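As a starting point, one isolated chain is supplied in structure tokens, in the form predicted on its own.
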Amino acid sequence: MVTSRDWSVYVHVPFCEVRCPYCHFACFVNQDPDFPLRYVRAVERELDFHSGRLDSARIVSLYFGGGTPTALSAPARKELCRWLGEELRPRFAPEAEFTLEANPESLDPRVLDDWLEAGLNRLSIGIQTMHPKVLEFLGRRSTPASNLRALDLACQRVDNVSADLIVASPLDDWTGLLRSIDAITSHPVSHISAYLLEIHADTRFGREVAQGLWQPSPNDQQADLYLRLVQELADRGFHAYELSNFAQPGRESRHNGRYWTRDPYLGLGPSAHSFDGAHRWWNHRDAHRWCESVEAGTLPVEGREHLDRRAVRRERILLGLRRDEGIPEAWVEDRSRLVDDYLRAGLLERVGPRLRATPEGWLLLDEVVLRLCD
């Protein structure tokens, strides 16, 4: 058991006010007014199960995702923030990063005050787009006006603000994407995450596409938007330090960075994953089953895996090439001919003793890594 290293903690909040048609995460629209507070108390108890891992370690980053953490009921939020301030915050390392995901329509000063008092110092806002028709298509409850109000509030109260974008939906084009970039960068936002719209079979979008009701944007159109986005954000001072993440200097997400460097992290809440350097385990996806397991005094673990040498190699290469730092070329010296092919094709580039993916390479990264590791 790892006990002496720094840890990151992720807390999954499964509640949403609506279910977005593209979302495949473990979240739901809650109808039980008592369940949010029950959930919070289960999170507190679940952490106690892992006291042996954390007692001699520092928490270097804390991340609340979902779901919609800002949609928690007031009693649940206040209890959670009390626990954070009194129980978890004393475990923080100096300069620990504490991030909260927020939807624009559920972010208001009262909500933010509670989280700030608990130690919040980084906010990630799900802007997604500033185009009203695209917002409607994506099933978002926000509007361009509420997006702007959320950005105004966040940037007034929090020094480190990130904004999320969803890129290349069928209604998206460069003009609309540029409008979104303009709106976000007109605020003192220091980080942007941009994700190509993915279609998952177990979502409403997945079912609609399977029925032929509409089709995703062509791959070449998605690639063009992504490559133009990378260059546009670079011109505005947001460096692509990872294939979906762009930051001003020194404002990279430390929490996500620890996933990519395979540092240990503990996941609390339904569907949350944990990793100790050699083993990965994950919680029950169903929130009620997870809660019942915790209340019964048992770890709510649904599955575990031990990473053998081959799995570790593939993971190190994949996660390394996601980042602009890349990987030591020595890691793939047994694939030198294939590396040369990728260098000539412009999918990889050599920087001293390291290899890194180009933006074009990021678009084909799964294929590149599969062949490098096969």
Given for the second form:
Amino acid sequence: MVTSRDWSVYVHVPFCEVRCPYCHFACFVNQDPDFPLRYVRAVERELDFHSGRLDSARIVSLYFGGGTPTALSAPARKELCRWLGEELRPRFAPEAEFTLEANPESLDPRVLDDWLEAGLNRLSIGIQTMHPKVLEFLGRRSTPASNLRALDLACQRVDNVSADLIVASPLDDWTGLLRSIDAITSHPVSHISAYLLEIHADTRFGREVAQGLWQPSPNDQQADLYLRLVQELADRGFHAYELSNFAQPGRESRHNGRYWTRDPYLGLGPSAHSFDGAHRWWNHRDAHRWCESVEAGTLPVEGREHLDRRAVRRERILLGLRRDEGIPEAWVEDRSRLVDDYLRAGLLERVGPRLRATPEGWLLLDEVVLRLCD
Amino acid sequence: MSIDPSKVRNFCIVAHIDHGKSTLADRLLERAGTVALRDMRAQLLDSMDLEQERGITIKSHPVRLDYEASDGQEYVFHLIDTPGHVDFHHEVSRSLAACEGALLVVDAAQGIEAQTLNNLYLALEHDLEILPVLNKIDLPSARPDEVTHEIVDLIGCDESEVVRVSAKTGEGIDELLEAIVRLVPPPKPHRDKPLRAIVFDSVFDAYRGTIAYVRVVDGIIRTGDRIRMMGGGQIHDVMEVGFFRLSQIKTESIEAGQVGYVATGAKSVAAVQMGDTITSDAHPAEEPVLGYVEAKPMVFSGFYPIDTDDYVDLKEALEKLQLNDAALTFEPETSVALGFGFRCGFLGLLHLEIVQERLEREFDLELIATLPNVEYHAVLQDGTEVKVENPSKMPDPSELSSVHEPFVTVSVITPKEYVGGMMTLTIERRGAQTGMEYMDTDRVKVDFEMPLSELVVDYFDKIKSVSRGYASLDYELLGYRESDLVKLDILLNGEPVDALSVIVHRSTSYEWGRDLCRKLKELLPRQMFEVSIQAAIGGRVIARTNVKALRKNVTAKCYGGDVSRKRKLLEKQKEGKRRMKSVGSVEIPQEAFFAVLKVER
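Just the form predicted on its own so far, so send over the form predicted together with its partner chain.
What follows is the entire complex, opening with the chain shown before.
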């Protein structure tokens, strides 16, 4: 058991007002007015299960993701923020990062005030795009106007704001993408997460594509968009510190960074994942099942695994190459012929004793990692 | 065991595939009381799963029936069910040598087909009494009178001699049994002559070794005798003899005129070759029953395990199959692209398919089989002749003086409206017509000579499709002839892929090259580098194309801490990649090897 270390805490909020057609995360549209408060109490109780683990530890980052954390009912939010202020905040390390994911249309000054009071200091807004047609295609309820209002509000109240973008949906082109970048960077936003649209089988998009109703944008086009995006954001002062994450110097997400550096984190709420340095475990995906388990006083864990040496090695390579810091070349010295091929093809580059992926290499990272791992 | 030879009838059933041979055998077994009703199932004699499923007979299946005829006498029938397919001509031929008569079964709806003819000619060569049987008279589409005329025209018998039956309903079976008694001549045995018994099949038994299925022509064979194979020269001690019901029934001896089995204890079927003659070691006969012809493989293919770890399993499986299948040959070979495998030789395409299917099904092996090819005879500049069973081993054009390939005669019987399409197809395959005759007003028999290599790939499928399934085909080896052949190599990023080399006629080599390149372009997944695909003859590139580099394959979001999912996905992909073959830095999925076999021509 790993104790007396810095921990991160992730809290999964499974509520959404609508289900986005591309999203495969654990969330649902709740109809039971009492459930959100029950959920919050269960989160509080779930943390208690781990009090032994956390007593001597400091929380260096806290992240509320979902789902839509800003969509919590008022009583539930009030209770959650009270608990955060009273129970969790005292365990924060100095300068702990506390992030909340927010949808533009549910970001309200009063909502924000409650969270700020609980210690919030970073906001991640799901802008996705500034293109009205693409917003509609993505099933988002926000409009370019509500996106702008949310950015204005966020940047007034919070110092550290990140915007999410979805790149290369079928209607997306460089002009549209540039418009979104313009709108975001004309605000004092310090961080951008830009994800190439992924089609997952168990989503509405996945079913539509399987039925042949439409096709994802061609890979070559996605690659072109991505490479231009990386260059454009770099020109505007946002460097790619992970293949989908861009930040101004010093504004990298500390919480997400800890996933990629394999630091310990505790996940609370349905489907949340945890890692203690040697084991990974994950909670029941179904919110009610998770809740009932916690209420019954049992760990709501659906599965766990111990990582053997080979798994650790694979994780290090696959996570490390996602970051701009890359990996020590020594980790893959048994694959030197491949490494040479990739260096020659411009997929990897050498920085001192380390290897890192170029933007072209990031685009092919699943292929590269597959061959570099034993 | 002594039986009055005049009461013995030895016969086989020959027919075109699907004309109801095995069903007819079932009915005879049932009527002659050999099979209790509770043991009755369809195609009783076809014991292999594959035989049952495909409705084909692969091995010979002898059985003894006791029949009380209307004259009140007891008769002993030895029925030998034979394979119908052209690949197994050798088996048919040997089975015929064990009989005095043959039931020539013809489907009353289909009429005479290509294999009906070939089997008939084979039976006549062996001097058998032919009993024409019109089967499937219960079918609504049956044309009994017309087909009877076809038969009468063909064998010159009397119309009344054609026995009309339905193996399905049982109609006419009694008449057939009486006809067998009346028309099939009894054997003329010479008990006192030195032993001669023809081996018409053999199977391997874990306890008793190789068991030869024999027809004793002269003399007598007893348990404990020391016997000698007249062709192969091997000496064996007879462990057991007996005759066939549905299982083997042990007796003390089998005599001239009878059909039975001889357990030899030999460790492989190769030691008791089918077609060979068994004689007594102490008093050997002078002449064997048949000229000894070893079954020679005509078609070759490289078999490679998809999972390289399965090599030893594949070797053991082939050894096991060979115990019962002397015609199957194999020897180890190495391919740059496919790793370690075996070059296997087969009697024909059906034989190849059967072996492949049995390896996959009974031994649970996953295989890549290379494009079937024939054996070429390459004559070098210095006059030496080299036999080439693997296209990639064809000597360089600069060393070659000439190349010879096997030719076959092909007979196709088809409704006349499809003759045009069939001719076009055959001429494309370098076929030359040698004869044509009308079977009746509607159907034509066309004879061709063509290279076997053009036949083995998919000629039969193509003939079936141009004739909407109506044409039937048979072929026979003619001999080797010189042809203008070239080896076409496929290069990926400059590296030759030996498993994709083919030998083709020079006139079609450009087309082949282009089509192979195009097909490969479809089948090769985009890789991390651009891949050039080239077809070349002796170092000269005749067709090329390329597969552009893959530019994107990445999981954009690795987020929320779910690293396990990503890692497990990686592990799954690794497993998939392990099964991928590679040449140089180019990775080739197994589908590419499979589908190249199906290049549209």
